[in-house]
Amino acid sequence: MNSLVILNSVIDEIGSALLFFVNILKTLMRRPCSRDELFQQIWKVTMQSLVTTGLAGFFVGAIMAVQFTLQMREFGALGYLGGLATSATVREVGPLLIAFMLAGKVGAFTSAELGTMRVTEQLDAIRCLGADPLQEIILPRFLAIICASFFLLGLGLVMSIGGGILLGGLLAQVSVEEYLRHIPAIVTLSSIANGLVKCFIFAVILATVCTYKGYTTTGGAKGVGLAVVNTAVSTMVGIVVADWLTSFIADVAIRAFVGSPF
């Protein structure tokens, strides 16, 4: 009985999330939301993560060196360490890292926000004036999160193969030029489509929760907490069961259009 309770919850939960993200959806096709409070957004959205996503890319692309290396080695197979690494970067590390990183800064900060002025009645006061609430508040995050992770997730790929060429010269004795070298060859545009859409839809994922546990949060201060907690845990079920579905459609059609899994 408890797990079907359980199972219910999260029915209804997911149910009223999609149809929150259908409402907003609906409000950017009738009603834009302002230039100025979209790009003070987006700002606010990069400068929060800048710095994290950079130092975490930097040495992602360090680890996915040494651990290419450790493997490489015993093929003799060196001179295809950049391209491999940027390619298992773009495609499945870089996204999720900045998912996370968004998850852990922008998604807690941003349901935070929004819940306390759900609790102390801001957004009721908004509709008072005769604003949509949506419009105002909600959208500009909305879609600052998902306009800034496609520039972090830049940032971080561009970190990552300084972090993978530092970690190749030390290592392996690779030179810079060699590191880069096969890198246009492994990387292709399936690999890049593939990192992009995974980006994409993680962002949607973090902005859809963070804005609709905030929005929705009842229960004073303690609503507050909860509500962060909610955004955290269900952000990262939400992008590892999408980071899953995704990997295994881009396979299937890769392998059916194209032939090879890079």
Contents of the next structure:
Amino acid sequence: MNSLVILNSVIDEIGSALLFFVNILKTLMRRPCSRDELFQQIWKVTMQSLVTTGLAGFFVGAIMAVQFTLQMREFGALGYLGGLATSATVREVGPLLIAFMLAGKVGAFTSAELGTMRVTEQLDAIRCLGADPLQEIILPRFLAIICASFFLLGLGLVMSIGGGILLGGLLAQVSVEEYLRHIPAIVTLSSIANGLVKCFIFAVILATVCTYKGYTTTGGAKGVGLAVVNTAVSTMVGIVVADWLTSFIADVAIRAFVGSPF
Amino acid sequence: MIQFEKVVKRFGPRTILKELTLHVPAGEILFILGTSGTGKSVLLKTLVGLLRPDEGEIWIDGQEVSKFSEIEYLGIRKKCGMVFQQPALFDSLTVFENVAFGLRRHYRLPEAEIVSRVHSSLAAVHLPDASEKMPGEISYGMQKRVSLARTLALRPQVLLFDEPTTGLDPITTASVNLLIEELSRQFSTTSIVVSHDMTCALSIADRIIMLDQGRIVEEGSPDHMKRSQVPLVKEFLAEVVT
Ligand SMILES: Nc1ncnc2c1ncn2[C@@H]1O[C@H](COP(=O)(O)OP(=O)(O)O)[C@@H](O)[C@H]1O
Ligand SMILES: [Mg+2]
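Now that you have shown the form predicted on its own, what about the form predicted together with its partner chain?
Then the entire complex follows, led off by the chain already shown.
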């Protein structure tokens, strides 16, 4: 009984978040936000997460290099280290990592900022002063998170290749040239597309959840804290579920069109 | 000017406003008193369409507005300026831009007109020199006055105040109360002040309404309220400083 109530409220919440997302899209179609405000937000989001994403990207590259080295040494296939590590990062680890990083940093920041605007009645004041908060406040933040995740994905990838080269060199004496040689062959267009689609989907989930949670905050300072925690939890869960779903759908699609996954 | 007819507002299972009926003639200063959580803010927010009533009608200037679209409500919000309980200033904008915000959205005015309106509004709240400051750099009492100036800049016919003096020190409270009376009379606006300050209500109001649990339990002139036998009113009267 109790779990049924919880399930019900979770479904309700997902429903309202989807409705909120649709409203953002409608606003985007009818009255897009000002370009200045959008660029300002993109700049802010990117700057906020530049260092964290760069560092995380570097270490992901390093970790991948270590893991692949351990396995590939046995097969004498170290020449493919760079290609495989990069491919795995592009397809899966990169987008997932960027999304988690952004959820922790930008997601939390955005829901706290919007939640504070809600509980201090700024969002009500905006409406009374003749503006649409969805258009002027939510939309630029929403779009900025999506745009910035692509920049940060690119940065993360470059850094991860750097990390991979360093560790590959130290651990397996793979030279820079050797590390890079097979990247173009193994990192195919389809794996890049896969990574970009995932990055986009995760960013949309993050942007929707954090703006929704912030916008619908109630209950003073405590409510803002709750909104931030809920944003972190819901985006993480949402992203993992979406990751599984996209992998699943991609798999089905490939089987349907190509016949076999390889 | 403003009429609530049997307005009901619910949040989930809780009914906040219970068939509330209320008439406010033009030019009146009406005080709505009540303890915290009885729905005073909800009442003001339903009037300007920030919240929608579940039942009943709301009439403003001969128009039934409760079914208005968000776009149609813009006209109402020009006419009825709301001053929120918190200053609700935008922290990233200067005081000047905060006050100009509504003018830039609601009207298409030449910049010179905006500048002059902002300055006259700031002068009206006795803050002529604050325009280049950021909200974070001025005191809470000043922020509340800037917030008042931001609403005044629209030159509304109706002023709605949500607990204008809650959380202010006695001196600032006195000055804000004076300001409310001054501005209401000077611009001959209709004013609805939500408050739990009986002292101030008795000195400024034309009429006082006591709200309890979403219902009106007593209403009348300040003199009438002073003689009221309703228990809640007597409790409020006990707090009055004379
Ligand atoms: N947006 C909302 N969602 C749910 N409940 C609300 C909302 N706004 C107000 N309430 C509830 O309505 C009641 C009246 O609130 P309010 O009008 O703010 O009281 P006050 O008279 O102190 O201004 C409170 O119990 C509050 O919890
Ligand atoms: Mg209130």
